[in-house]
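Starting off, we have a lone chain in the form predicted alone, written out as structure tokens.
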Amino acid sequence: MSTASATALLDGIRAFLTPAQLRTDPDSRLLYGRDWTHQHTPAPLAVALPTTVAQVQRLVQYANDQRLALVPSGGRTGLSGAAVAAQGELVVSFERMNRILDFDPIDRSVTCEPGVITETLQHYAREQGLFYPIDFAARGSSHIGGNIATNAGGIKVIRYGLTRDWVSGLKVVTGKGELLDLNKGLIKNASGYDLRHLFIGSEGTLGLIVEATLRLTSPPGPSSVMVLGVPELDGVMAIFDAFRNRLTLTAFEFFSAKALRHVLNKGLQRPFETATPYYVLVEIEHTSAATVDTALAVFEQCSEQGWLADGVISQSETQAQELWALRENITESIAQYQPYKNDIAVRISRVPAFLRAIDALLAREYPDFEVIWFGHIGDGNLHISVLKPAALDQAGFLARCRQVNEQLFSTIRQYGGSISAEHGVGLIKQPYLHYSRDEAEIAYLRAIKAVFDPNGILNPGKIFA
């Protein structure tokens, strides 16, 4: 884009945004033009920071007139490149649309703007004596709009489901600039297609979320956290089945000994002396006075079967948080190694066989790379992080990882799994979509995109080219 063209485009935007709402300086363009992937060089035209729905509509209408691509931006904590602006797009940041607009105690619902931080909503729900259950490590910086746009999951999916399950209403500005008010907070609504669910998980390719109504629920009871040492991979799902059959689980997480080593290097304490190649974290809700006794009985049962070698159960809230840190601090502890990440899923029943197949594949294809395993294995979701050797340049490292992707995703297809469990497709997974969706399905996705965004201005290049 020529300097004259860029100047003209920006002058047009200044007609309806204030100077403080349009940033063109290099630092802002770099900050707002990327997410946590860091695989693409940000190169946005500018950053718009609207504060009203009317301004968002005006931006979309202007972008249609000028054929200007828009990239929506929330907390930019994504790992798929969905919030990356690398081709001269205008970034539309929702960080200033961050108000909680309404709370209805009868409906147990809260209505908010898309820039509300996830943790802020969680705190607000607690202040009302209620609970918003979608939770993950990026809660302190991710935005509700981004959570909805990626159908965020996190650590409590086996108990509470995905973001989709808590959205009772949406207001979105489509790629045509039209404002749609979807489902209006209803619990039951059988009046035709539920368009709300098209926008949940759409990664900003169909419309821009400008308001959301979210259901809240009763706070959970007290809980205990256990960390268990597992000597064999097959024991992980056997332990899951044993605990699930007798207790109410709110989380069942998995991580490898290699992952634990990196976390311990950051100052955390080993949970117990026995070293095992795999670990699981189990969070159990106290549904009766006998919950802890039952948990210990299941522990003994699993130990007798040889499925676990050692373990610990929290005796206080502080200890529970310390045990959770062993799992939640993994991503931060390996960040310095510029990991290449895959976020995959299969049906829970297929996890054991799938784990064996993938474990063999990664050992064969990455003999000189360190591979870190962890994830929400209780819902079939695994995160695989390949750490970059210091001696290998970034371009060579990415090339190696992308070669292995073809084999990894072929295996996922054989098991009927997904190339992206919760991080979306974005730019990073876009070349591999056909491993999870067949040609006919992708054709329908494209047709839906054309209806809501006929000029292709919303997040172009994301999900599919």
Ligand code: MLT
Contents of the next structure:
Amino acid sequence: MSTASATALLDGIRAFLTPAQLRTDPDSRLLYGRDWTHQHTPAPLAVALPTTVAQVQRLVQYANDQRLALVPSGGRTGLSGAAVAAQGELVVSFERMNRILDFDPIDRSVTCEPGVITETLQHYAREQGLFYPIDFAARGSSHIGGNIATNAGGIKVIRYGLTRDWVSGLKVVTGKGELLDLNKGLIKNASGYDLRHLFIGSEGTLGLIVEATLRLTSPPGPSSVMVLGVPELDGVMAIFDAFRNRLTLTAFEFFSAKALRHVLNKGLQRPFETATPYYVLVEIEHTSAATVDTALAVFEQCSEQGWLADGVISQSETQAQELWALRENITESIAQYQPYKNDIAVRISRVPAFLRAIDALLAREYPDFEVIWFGHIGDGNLHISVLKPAALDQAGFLARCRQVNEQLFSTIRQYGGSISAEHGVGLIKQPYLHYSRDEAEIAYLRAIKAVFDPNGILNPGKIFA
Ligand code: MLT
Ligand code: ZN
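Switch from the form predicted alone to the form predicted together with the named molecule and give that structure.
Now the complete complex, all chains and molecules, led by this one.
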């Protein structure tokens, strides 16, 4: 984008950032230039580490003057390449803007900078006797700013919704450098368009989040975790329906026997001896003294129907965590195979038919690849990770996966689903956006981008080309 030399650009930035706030060494550029995807070679100009809103505004102003692309960066745990800087961009890392600024017990809200780690916020809420419910496996390194920029979902969506549902205020620096103070922590605010929601999930393409106010809630009571062995794909949603009709579920997760094999290889224990092709994990909140008895009755009912073949219920917090590890450790256990990830969703009513359709499609299209299924099936979200065979080079592997994508995404369109349920579009799913959004809608998205970022300096190439 910029025509100025790298040296000149960096000299200009040094006028308003201290030497410690601008990293140009190769290790930093490599580290901050990528997220958890490894499909692009990082090549940022440098990494800026602002500590104040004024510095962020100054960076955006400078980027506009120089037509320098900025890539906002949080914990870099993203899975769609939205935080990748591979074209000489300046990475703007928020890791030094990591303070909790305010807690209000009456509002039950916390205001923080974007670089606060998700788990730090969860702990902070607990210390105040409250609860921040958005949760997922990357909680220990992902940042609140990144969670908001991707509208993070995770494992408790069926009970608590998405990040969007917990953001009551947002301060953003737009692509024009203006500071907007959106919704100001209000619960009710019917005074026109709610711009806050445009920035949530915008993947850093409209503005840079510099402060957020998040709602907190009462901590949940105790819960039990069950892992159930499911012989047929059709049983998965039948079990979901049976459990949620009689119990308060906080999670309903799914994984295949192939996924289980990988976590067992990393040293975890089988939940029970019976082997089944599919498993579900159900987390049940104890809403009465009868909760466990009801859960066991539903288990019996599902067993009589032939929907499940075996199961286990946690007897302690430690055992609950061990059962959760079977699901949460899947990503890490397959990372060495450089998986190609699809993160897709359909309405829950369509999940059974959709699963049947893509089961057939994937068996036909990937006969020689190992395909790992897991996901948050209670909210209609399935993760499909295709493992790269050792003998195939990365380019050949990606080409095959992209070919199959066209068919997979056509099926998703047929079912009215989404090409990205929670990982975002980023660079990796950008060519497929039209499978989920029609042309007229994409034109409006582009028009919105032009309003907030007329020079296209914010995260170019992400969401749209
Ligand atoms: C998960 O549900 O574990 C995450 O979305 C990560 C992944 O899909 O690999
Ligand atoms: Zn997920």
